[in-house]
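Only one chain is given next, in structure tokens, and it is the form predicted on its own.
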Amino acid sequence: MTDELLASMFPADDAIPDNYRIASPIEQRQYLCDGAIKEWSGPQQDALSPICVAIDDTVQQKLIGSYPLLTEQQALEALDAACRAYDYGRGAWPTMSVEERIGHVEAFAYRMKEQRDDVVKLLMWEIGKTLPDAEKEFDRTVDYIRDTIDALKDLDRVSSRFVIEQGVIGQIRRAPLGVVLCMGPFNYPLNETFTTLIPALIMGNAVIFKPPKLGVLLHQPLLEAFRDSFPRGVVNTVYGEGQKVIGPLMKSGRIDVLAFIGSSRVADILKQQHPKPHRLRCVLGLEAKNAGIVLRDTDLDHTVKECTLGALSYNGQRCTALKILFVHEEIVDAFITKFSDAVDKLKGGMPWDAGVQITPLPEPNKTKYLTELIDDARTKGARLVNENGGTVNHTFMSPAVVYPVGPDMRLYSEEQFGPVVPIAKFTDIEEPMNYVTQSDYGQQVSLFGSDTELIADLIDPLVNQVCRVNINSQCQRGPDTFPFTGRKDSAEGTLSVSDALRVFTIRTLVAAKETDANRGIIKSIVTKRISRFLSTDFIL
């Protein structure tokens, strides 16, 4: 973008298309607890959009609403409600049949789809996600719910038979764990939250979920659907400052599962607050500094395309983004020329603008932090290699390509989580390999090249350092049926459609010695269908 376009990018309020305008701030005073949508009369937190509006001669972030700042009291009320709903595994929800629970989740998905337009609009305003990406996040979440239902049917079909081993009859199924605390990230506040919330729910757990600080309001249209689709207390929401509402939940010792997607620093704090850590199961999606390794025989045009998408989709604000590129010295100049041109062609603007790819950044002071990273690299010998790279206009930053980046620079090791792409050159393949090995993170890596033997040689050690090696393609989460996890400080537990069903449950069995009396008892229970666990019902 040129300096002139950057300077004039934020619209006046009356220039915003009617179907995307928020006419007046949304004052959310509702929260869901114990099967009721309750009203909050206490203090509120303003929700400022990353989208600024031009007012006279000034530019200001638009106030789009506010949400409740609940206290410890409301948090513990939500916990009490969840514990009552679970009732040590004796509640209606955990003892309900799989088929019945599926019916509740299907009812929720139907109600959820009715709120698509409102949720999509708030995804744009709250976190600056482009219209196509906001629509994709919503639709992908609905698809995830459907895929989860299908995966559970498959799992239950396999579990609907008896096993006889060494004179013992047994039926093995998966049972819920208890009360789950779900906390999603701002960059995918709907999808990533639901990739833990939905499997936790459908497997019979009771849930408390706290939306991220950025991306709170978009959950409001779904509160009634949650209330009407699930038994009392099975789903509860909390809002507010983490120390005031999450700390008390963890310190209570009554949280059985922590499903958290965010930073390892916060995850460590939360885990340490639990008085019985051996009873706490953690499902964590944390940081990543995914590297792209560009070999000298790569297809440059294809690699540039994949690296541009991989590094800068949603402004680089993805845990799976390519956060550093290692390029062989023989092609680094040609790569940088093509890559910088591709980056400069990315269209910046408002989320609803047609073809826009770079949008304002939602995190407070994010442009300041990214500028500090760039300045640090420049003082140590790197340079900005693309036109207008790093130029800031309030909450917007033009993507910056920084080269050459070395170990003494913050960009080399810090996860920038924004539109800054550090590039390092290498002579010996051991340089990027050592980087991956010594990194605190171990989520994914991308290899770009055509030498089959070299790629094979790299794959074997890399799969012992990261959990996904991408060949000639960007790092990514999908398809959702693939396992999504990480080594080191990048993750704990595995999320995919089928893995998530397992991570929120434990294998449990009913067993009996193979005697005539026991065979009769089991046959009677199954024939009369008087147990929901011990059953041979087959879900179609």
Ligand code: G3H
Given for the second form:
Amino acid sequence: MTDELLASMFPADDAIPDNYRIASPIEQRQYLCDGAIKEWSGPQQDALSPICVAIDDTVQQKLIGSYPLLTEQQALEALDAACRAYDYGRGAWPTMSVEERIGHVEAFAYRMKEQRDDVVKLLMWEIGKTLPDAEKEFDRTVDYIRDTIDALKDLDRVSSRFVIEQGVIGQIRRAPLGVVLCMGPFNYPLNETFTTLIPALIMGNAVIFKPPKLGVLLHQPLLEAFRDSFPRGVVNTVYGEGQKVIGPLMKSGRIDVLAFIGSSRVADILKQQHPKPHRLRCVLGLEAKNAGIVLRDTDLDHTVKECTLGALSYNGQRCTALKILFVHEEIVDAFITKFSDAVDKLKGGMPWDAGVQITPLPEPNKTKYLTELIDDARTKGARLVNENGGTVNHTFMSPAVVYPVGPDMRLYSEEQFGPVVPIAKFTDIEEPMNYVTQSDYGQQVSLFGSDTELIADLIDPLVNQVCRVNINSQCQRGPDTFPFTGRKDSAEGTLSVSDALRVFTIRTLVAAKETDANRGIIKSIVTKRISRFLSTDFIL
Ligand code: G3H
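Output the structure of the form predicted in complex with the named molecule; the preceding block shows the form predicted on its own.
Every component of the complex follows; first up is the chain already shown.
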């Protein structure tokens, strides 16, 4: 992007296409608690878009609305509502048949789809996601719900039979854990919140969810669907500052599962606040610094394409993004030429503009932080190798390729989570291998090359360091049926469509010694269909 284009990238408000314009700020005062949408009359948090608008001679981040800054009192009301709905496992929701619960989730998905346009528009404005990526996030979430329902049907079918072993009759099913607190990240505020919320719910837990700081308003169009689709108190929302609303929830000791996608620093604080740590289950998606290792015999064009996608999709703001590239010294110059060229061709602009790949960054002061990382590398001997790399206009930064990056630079180990791509060169494969081994993180790695023997040699140790080794492919979470997790500081627990059903439940069983009397009791319960657990009903 040239300096000239960069300087004029932010539109005047009246130049924004009508269907994407936010005519007046959305003042969200509602929150969902105990089956009712309540009105908040207290202080509000302004929601500033990463998208700036040109007003006269100035450029300012657009104020798109505000949302409630709830207090400890509302947070504890939500907790009371969730605890009442769960009622120690005796509530209508946790004791409901799987088939009925599926019906409620289907009803929600139906209503959710009606809100697609509003949610997609807010994804663009709140977090600067491009229109195709915002649509993909919405559609992927709806697909995830459908796949979750199918996976649960399969699980339930397998569980709807008795096992007879060593003279004991048993029926084994998965049962809910209690009250789940779900907190998603700003980069996938809808999808990653729902990949924990939906499985937690469908398995019979009661849920409190807090949207991330950025990406709050987009949940508002779904509040009525939540209210109407689930029994009272089964879904509750809280908004506001984490310390004020989340601290009291954790300190109460009444949260059974923490499902949190964010930083390990915050996850540690939350976990430590819980007074009964061994009772708390945690499902955590945390930081990552996934490396791309480019071997000397790689197909350069293909590798450049995958590395560009892997490092810079959604401005590099994906936990799975390639956050450092190790390139063999024999090809590093050729790689850098092609890679810089590909990066410079990425189109920057507004999320709704056709073909745009790089957009403004939503986190406060993000361009300043990224500039500091680049400056740190430059003072230690690295340089910006692409044209216009690192040029900033308010919330926008042109993607920067920085080379050669070494262990003394912050970019070598810090998770930049933005459009900056550090490249290190290596002579001996042990250099990137040691990097992966010594890293605090252990999510994924990408290997680019064609030497089958060498790739095989690398796969075996790498699978014991990370949780997914990608061959000639960028790192990514999907398909959502694949397990998604990490070692070390990158994750706790595994998420996939079917794994998520497991992490929010525990196996529990009904067992009886095989006597005539017990056989009679079990047979009678099953025939009369008077228990929802002890049942051979089969979902068709
Ligand atoms: O931010 C982390 C996401 O889980 C990554 O998902 O690889 O589909 O972009 P993705």
